[in-house]
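Only one chain is included here, represented as structure tokens and corresponding to the form predicted on its own.
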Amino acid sequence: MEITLTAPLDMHLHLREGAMLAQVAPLSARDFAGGLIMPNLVPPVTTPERLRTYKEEIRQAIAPHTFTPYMTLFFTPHYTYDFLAQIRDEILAIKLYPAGVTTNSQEGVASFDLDLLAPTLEAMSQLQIPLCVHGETNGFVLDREAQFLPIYKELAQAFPDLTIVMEHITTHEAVQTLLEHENLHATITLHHLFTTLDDLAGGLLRPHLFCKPIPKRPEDRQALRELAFSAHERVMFGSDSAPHPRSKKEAPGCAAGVFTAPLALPALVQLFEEANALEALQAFVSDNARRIYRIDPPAKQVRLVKEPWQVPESYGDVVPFLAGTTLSWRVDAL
């Protein structure tokens, strides 16, 4: 048995910069056609120059495989229109992170008065420049999405005519408040679509499956399943893929973030098959995303065939999600 996925793209992407980029990037640009590129750096990318080299070094870091590296901005409120109509062709979307809430995320909005943020956000929204948020407050962590929720709702409201994307969600509350308004739009990672909060904490602490946000409850779990296996057209697939050297992960103040990117495609294929949901694995992994961000990235294609193979237990110094674990699918050709 086999599938073929056409262009697949990965739409929310650490690749991170020096060595770690060096032996991440590849791993992603193998099996993919494209992916977003978040900017949450030190320095995050705020400048032209700074996005122009990053952009270089990625290029460098995955020769030769065919893979389009979608760039992105680290939102300030300090964006003019005239700089961001300069820099339009170079970016794909903006990505916003509440001060605090994430990794390297010191230098974000420390306040959602929209009357700071109105000129920038009305520039994107003039010149049709996604919108892509971490919805997390700095509340008690479980309850951090939920509290983020009404800023979405304000600004889908506010600017009805600007594509916002809520990052990574993970509970049945924002799903609802996804399905409410029509300029929201949504990525789902691999992670939050196989693991609650107890396969991270219920038994023995399990650090490399610690992110932020937190995976929730059985039930939020199913919630994005749902609306996965559903192929809705406002929902498309982002990893989050985030790497860490174990030094980082299996120490006290564990870094936040989960690496799936060397399996994404076989684990997706695997939870799809048992679904019986495969018919809208292309939807969710390439098509909503390539109309969502009118974008139209390489014709890759990537056959996967159901044959067992196990997951290193790590790539160098990083350990990946699953890592041990045997998978049904594998990729064969590219």
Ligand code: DOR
Contents of the next structure:
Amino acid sequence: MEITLTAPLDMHLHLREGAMLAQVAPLSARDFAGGLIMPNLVPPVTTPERLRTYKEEIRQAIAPHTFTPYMTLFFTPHYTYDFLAQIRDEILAIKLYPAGVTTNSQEGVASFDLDLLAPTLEAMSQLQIPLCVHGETNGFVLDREAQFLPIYKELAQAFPDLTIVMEHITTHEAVQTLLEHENLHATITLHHLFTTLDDLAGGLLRPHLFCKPIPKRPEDRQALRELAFSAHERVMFGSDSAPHPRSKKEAPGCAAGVFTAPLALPALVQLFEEANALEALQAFVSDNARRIYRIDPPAKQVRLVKEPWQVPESYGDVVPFLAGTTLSWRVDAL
Ligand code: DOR
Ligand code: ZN
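Now that you have shown the form predicted on its own, what about the form predicted together with the ligand?
Okay, now the whole complex, with that chain kicking things off.
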């Protein structure tokens, strides 16, 4: 048995820089036709120069694979209409992080006073630049996403023409909010489709499953699965694949992030097949994103075959999600 996906896209991807980028980027570029590259570097990507240098570094790392890096800027309320108009063709979206909620987000937004954010958001709306949001507050860890939902509603109502993407949603409440507003969209990760808080912390602590937002309850995971398996037209796959070296994960202060890129497609096919939802997979991993972001990725066909494949224990010094387990699908050599 086999399945061919046309232009699979990963619409939320951390590639890092330097040696880590060189190590992980080819793994995404092998399996995907493109990805939305997150800007939470140190310092974050906020200038045209940094954006161009970063894109060039990615290009060199992914050769010879066919893969389009769709670039993002790190949101600041200082971006003016003129600045954005000039950089518009070099980015696909702008990513907003609340200050301090996750890895390298210290320079994020400290206040959601819409009067402060409005000029930049209005300019983005006029220039048709989508806004991607890490939607968590600094509240109690299990409630952070739910506490952020009123901000999503406010943004959706105040900027009805702005394309807003709720990144890596994890709760049934977030699914409900998404359904209520036409200009809200969402990405769902692989690890939030697979895990709940029990997998991370219900037995022995599993640092390689630790991420932000934290995985939630079984009924939350079920709501995410139903949304993905129905390939709702405003939902896309975004892995949030976020590599950290083993020394940063197996540590007293464990870094947040799950590395899923090299096994994302086989694991998705397995999950969708088990749910009898394979016919929704093409829309979930490509077609919806193409429509939402108005992109035309390379016409890359990725074939998966139903043969046992053991996920490697590590890629360099990065331990992947599901390390050492055997999946029932593998990506065919291209
Ligand atoms: O777990 C996470 N890791 N969540 C994020 O939002 C950021 C990411 C990272 O960059 O490591
Ligand atoms: Zn992320």
